[in-house]
Structures are given as C-alpha cells and as structure tokens.
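One chain follows as structure tokens, the form predicted on its own.
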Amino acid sequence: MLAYTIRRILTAIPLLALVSVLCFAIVASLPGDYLDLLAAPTMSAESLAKRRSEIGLDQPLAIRYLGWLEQVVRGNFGNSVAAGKPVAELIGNRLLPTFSLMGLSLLVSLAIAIPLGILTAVKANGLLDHISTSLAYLGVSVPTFFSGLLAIYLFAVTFNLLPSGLMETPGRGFDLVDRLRHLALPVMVLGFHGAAIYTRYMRSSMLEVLRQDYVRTAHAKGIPAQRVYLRHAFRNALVSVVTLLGMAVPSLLSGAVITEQVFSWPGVGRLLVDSVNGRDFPVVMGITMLVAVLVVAGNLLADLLYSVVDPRVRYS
C-alpha cells in the first residue's frame, strides 16, 4: 500500500502543475486587476502604470506565472496585493475556523445519513422511507443560502435561540460554549444538505445489499436480523458511500463558501470570495491550489479506505 501511496502522489503532481496553469489563465483573464478597483479620479495614469510595474501587473502571463510558480516552490504562494502578506499566513489563519465548520458538518452529515440509510432500507415503502425520501428531496433542492437564511429567522431573530453569525461574540474572548453556540446554525446547514445526498446513497446501496444471497443465507440459518444488517450488510453497503466521501472535501468546501458568506463565518470561503471582489490573485491561486490539493488527498484517501471497508482490494 506504501508504493501505492507514493505512486499516486507523484502521478499528482503534473496534474496540480496542468491545474495551477489553468487557473491562472483563467483568473488572468478576469476584467480588472486590484489598481483598477482603488484608481482614485485624480490618479495619473503615470502613477497607476508606476504602481502596476511595482507589483508585477504590467509582466507577460508567462513571467507572471513563473513568478508565482517560483514562490510556490518555496512555500509562501506569494504576497497578497491588498494586504500586502504573505498568502500562506492569511490562508493559514483562515484554516481552522473552515476546518472546524466542514469537519463538524460532516460528522453530523453521517451520523445522520448512515443509521437512517439503514432504517430506510430495512423498512423500503414505509412511512420512515416515506418521510425521509421528502426530507432528502428537499435538503437536496433547496440551497444552502435559502436555508441559511431561513435558519437565522427561525432561530436567531424569532425565537433568538442561536447567534446569527461571526465565530464568536466580539470582546467575549476564547469560550469554547460561545464557540459551539456560533457553530450551531451553519453546521445544522452544510449537516442537513449533506445528510439528504448521504442518505440516498446509503439507502439504494443498502437496498443492493440486501437483494444477495448471502444476505439470504445469513436469515436462513437463523441470524439474528440485527447482526445481519450491521455485520453483514453494512460494511458492504459502506463502500458506495466511501466513493462518494473522496468528493465530500471540495464538495463541503464549495457550500462553506456561501455558508461562510450568510453567517459571517472568517474561513477560506469567505476570504475566497473577498479576494475574487477585491481582485487580490494571489490570494485567488492559493485557495485554488489548496482545493486542488484537498480534491487529490480525498480521492486518494477514498481509494486507501476501500481496503479497509472491503477486505478483497488489495494494493500491490
């Protein structure tokens, strides 16, 4: 599994490096650059041309890209034009209160999916399947900025349950209730929507679990109905939705993006979208490789779990 594992890494780098590339061109591309958003009326064109050559604006795409490139290799990604730091540190600062949102989500994303996939499946047709076939339509359909929006009416301004955004309410200082109390309304949020696209998963692998004989078999001798599904069935089931779990990463990734923007949440989506407005490129490539980077690492730690789902893949 080791040589596996490296193989695999180093296949990823010349598709990160075809990526980076692409990227670039294409945030390149984009109308405006950061100088065109702040040219005062009364800036010469003398001091705005001045300006752009100081910060490399005025260079050919090419030379741009190798600039940034050089400073990717020494780990830094460049410096943001508008806050003139480092774009490593400020994508740093930003990585825990994402990770924690995306992290939680996704622990009550399963913790909802899995035992209710399972109940669904058992009990196909019944009014359980019924309802939460309802509840996983409407998760699915209904997107993350609607029902964020609809959660702090509910819970923050009608019956002021929960804060309606932020980390942590200002000059309060660390307090990990306070903490837990922000958390609520955007992890209920990104849960729900990924609790629905989980539960359909679980349920029609779990209902083709069910269909085999050796499912069959196991009622036949006289198992216990419990220990079927949860030892028999269920590891067999889960491997459908470890494929799914490889894109659960960018997928949870591209909600807090606009789940940060409703709750005022200080991760990377949210300073995602403030360097696309601002025209901060640097700080744009860096998010972009680091989703890059994440999409590989989920992918590749998707492949690894099937071996310890399914005990017949092996990696030689």
Contents of the next structure:
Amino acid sequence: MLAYTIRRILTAIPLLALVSVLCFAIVASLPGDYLDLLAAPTMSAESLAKRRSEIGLDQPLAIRYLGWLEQVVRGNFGNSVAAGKPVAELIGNRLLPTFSLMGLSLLVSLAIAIPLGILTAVKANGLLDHISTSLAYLGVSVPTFFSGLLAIYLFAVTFNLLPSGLMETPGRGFDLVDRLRHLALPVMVLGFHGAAIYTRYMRSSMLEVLRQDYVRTAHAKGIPAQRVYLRHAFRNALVSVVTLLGMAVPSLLSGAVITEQVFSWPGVGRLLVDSVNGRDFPVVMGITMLVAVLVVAGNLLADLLYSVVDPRVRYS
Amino acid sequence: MVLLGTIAVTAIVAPLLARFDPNLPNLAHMSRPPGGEHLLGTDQIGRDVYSRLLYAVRVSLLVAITAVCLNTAIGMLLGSVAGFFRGWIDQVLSRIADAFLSFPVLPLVIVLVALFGPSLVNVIAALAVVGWPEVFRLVRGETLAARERDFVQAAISLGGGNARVIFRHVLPNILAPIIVSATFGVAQAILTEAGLSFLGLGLRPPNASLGNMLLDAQSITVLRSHPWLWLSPGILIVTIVLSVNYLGDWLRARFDPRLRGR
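Pass me the form predicted in complex with the partner chain as well; I've looked at the form predicted on its own already.
Below is the entire complex, every chain and molecule, led by the chain shown above.
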C-alpha cells in the first residue's frame, strides 16, 4: 500500500512537469508582457529594456523556465508583478477561504445526493423519483452565476437574512457565526449544483447494484428490505461515491471560480481572474500548478479509497 | 423542441426583429422597466434589453455550435485513429486526453482565453480545446468495438485502404452516440461561454452576450430595483440549456433501441 502510494506520487511527477512546461511555454510565447501594461507611455525604450533585464525578462525561454522551476521546487513561486508580494503568500492567503467553500459545498452535495440517490433508486419511478429527477435536470441547467444572483436577490436583498458577499463583515475580526452566515449563500449555491449532478449519479449506480443477484438472494432469505438496501446494496454503491469524489475536485474548482466572483469571496478563483485580467503571469502559473497538484492529489486519494471500500481492489 | 426551434430561428433573424441597435445607448430612455416601446425594458445606459438579448443568443449559439463542431471533428479524427490502429499511437493520444480530462474545465478555458486575448475566435478555440478529449474517448471506445465487427473485418480483408475503412465503414456506424454527445456538448459549451463572459473574459463590451449582461447586473442597485436586467438573460440561458439537454435525451432515446419503449 505504502509502496503503491509512493509509486503513484512518482508517476504523477511527469504529468506535473508537462503541465509546468506547457504553461510556461504558452505564457512566455505571448506577445506583450506585464511591463507593457505597467509602463507609462512616457518611458523611453532604453529604460524599458533596462527594466526588462533587471527582472530577467530578456533571458532565453529555457533559462527562464529552469530558473522558475528551481524556485518552484523550493516552494518559491516568485513575486507577483502587480502586488509585489511572493506568489506563494498571495495564494496561501486565499487557500483557506476556497477550501472551506469547496469542502462545505461538497458536504452539502453529498448529504443531499447520497440519501436522495438511494431513496429514488429504491423507489424508482415513484413520485419522489420524478420530482428529484426534474429538479436535478433543472439544477444541471442553471448556471451558478444565475442561481447565485437569484440567491442574493432573495436572501440578501429582499429578505435581508444573509450577507450578499465577502467572507466577513469588514472591520469585525474573526467571528465564527459571522463567518458561517457569509458562507451560507455560496455554499448553498455550489452545494445544490453539485447535488444535482451527484444525485443522478448515485441513483443510477444504486439501481445497478439493486439488479444484482446477491441483492435478490438477500431479499429471498427474508432479510428486511431496509437492511438489504443499507447493508448489502449501499456498501457496494459506495464504490461509485468514491469515483464521484475523484470527479468532484475539478468540478468544484470550476464552480468555485464563478461562485467566488458572484459573492466577492476572497478565494483562489478570484485571484485567478484578477491576475488573468492584470496579466500577472507568475500568479496565473502558480495557480495553474496548484490546480494540477490538487487534481493529481484528488485522483490519488480516490484510488486509495477504492481499496478501502472495495476489498477486491488490491494495489501492489 | 419547438421552443428550441423558435429560439434558434429568432437568433438567426435577430437583425430583422430587433427594433433598436443593441449597442446604441439612448440616454433619454435609461433604466426603463419592461413594457411600452421597449418590450423588456432598457439598461442603465438606455440600451434596449430585448434587442440585446436577441443578439446575445445569436452569439451564444454561434460560439457553442462552432466550438462543438470543431471539437467533435478533432475528437472523431483522433479517436478513430487511436481506436483503429491501437498500439503506441493509441497510448500517446489516450494519455494526452486523460491529462486534459483531469483538468478542471473553467480554469483551463480562463487561462487559455487570457493568454490569447478574449475574442470570439479565441473563445471558440478554447472551448474546442477543452471539449475534444470527451469525444475522443467515446469515439475510441466505439471504434475499438466496431473494428472487430464482421463487416469491418471484411472490408479490411478485401483490401480497403485504412482511411476508406475508417470513413466509409467505421464512422457512419458509430455516428449515433457521437451526435448525442455533441448535443450535450452544446449545452455544456453554452454554459461555459456564459460563465466566461460573466467573468469578463468572453465577448468584449459593448457587444451583448448572455454572460456579460448578467455581469452588468452584479450591483445591488440593479439586483434590487432593475430585476428585468438580470432575470431575462438568466431565464433565457436556463431555457436554452434545458431544451438542448432535452433534445439530447430525446435523441439518445431515439438512437438507442435498448431505451426504446421506456
């Protein structure tokens, strides 16, 4: 198990290296750099060139890449051009908000999707099934930025129940209740969106399991239906929940980018959009690498969990 | 279906139906509520919301459909090559597709569009780049199965050229699932495009797109007192995506005999 984990981490390195080379190459091959954006029109060509060589923008690509990579391995992603602060620090400040948003949303999604998926599979084509299928259909088709605006309109503007954005009331300092109130709307929006996708998934994998022979055997032995569903069928449907967790990381990241924008949430997604608009490439690349690492880590975690929930899966 | 047809036709003949220039501000008619001369009201600088919506849908559909055509073409070509020849070429292409598939869609599109600048063509290109692996995987799997079927084996043994066998015998027989997945792809592309312009990275203002009309509505004042500005584009996106998804389901039911009669 340990050996497998180590090997998986090692095999992930080429993928990460590929991502880093690709993003560096694309970024660097673009016309224009942030100096074009920053420089005053009055600056002479010479002083521009001098400024470029000071920050190493005139070096050949390969050298700039190696220099960047060396620093990255040491945990240094360079400095943000716009803010002048280390990229690692900028991103680090945004991690907790984004992770708390993603984590809680995932919990909400699963808390809705797993029971609902089981219920609708057990009572397939019942009333609840039809309602939940229609809602899930709607949920997949409503973009989070629209449901986010709707939520703000209803809960923040009309009824004034919850704050419409930001992570905490400005100037108030850390306060758990305040923080949770600010989390409520974005988590709801992102969580419900996920729930719509996962419920359909959970339902179909549970249906699959229910059709198996051993479930019929269990019924035939006279085991109470509830026990058959929860003890026999659900445990096997869990395998697909794990697949779902692996899928969740990328889709949560996509969702977080938009949701953070709607709710002015100070997370990694907004940092990405802001840096992209400001052509702040060190930050963009730092975030891209972070996303790649997260995705690889998510896949690895899912693979390891497989062996926990499914004893047939053995890694050696 | 009917709804979708209506929306599509309206979008195509948008210039005929729009009674106002969608990008022309009219300061005398700022923030008018719906009704009267302006069917769906006007925005803060007096542009007619109804005309802007017509043009926005036009752009959304154009972007989504072109992008999906492109990525389906790429995916079909690479997928059939990988599935037909197998071996190392399949290995290489599959690894690349896997790498793309594991990456979250939106950050990838954002980075791509940011790099090459936000323009109509670049948005389409970025959507095609992130969309092809899905098609690739489907086509590869179907081709692997189709290649073992008797009529394909017969075509090969009769000395049909590889390209001829792929295009004449393999692809026509696996078209149905590809069309279904392309339909769902269009729905996905509409959502991604709208999200992109919502982040200010899609079509540049003053041109209207469904996403940037919502972006304009992000202030509390607009949310509270001018709901027609954000409700109409939002509802329109949901309607379009829902109908495209229904179309996809309907096609799947038609093409897949196993699902028939349900």
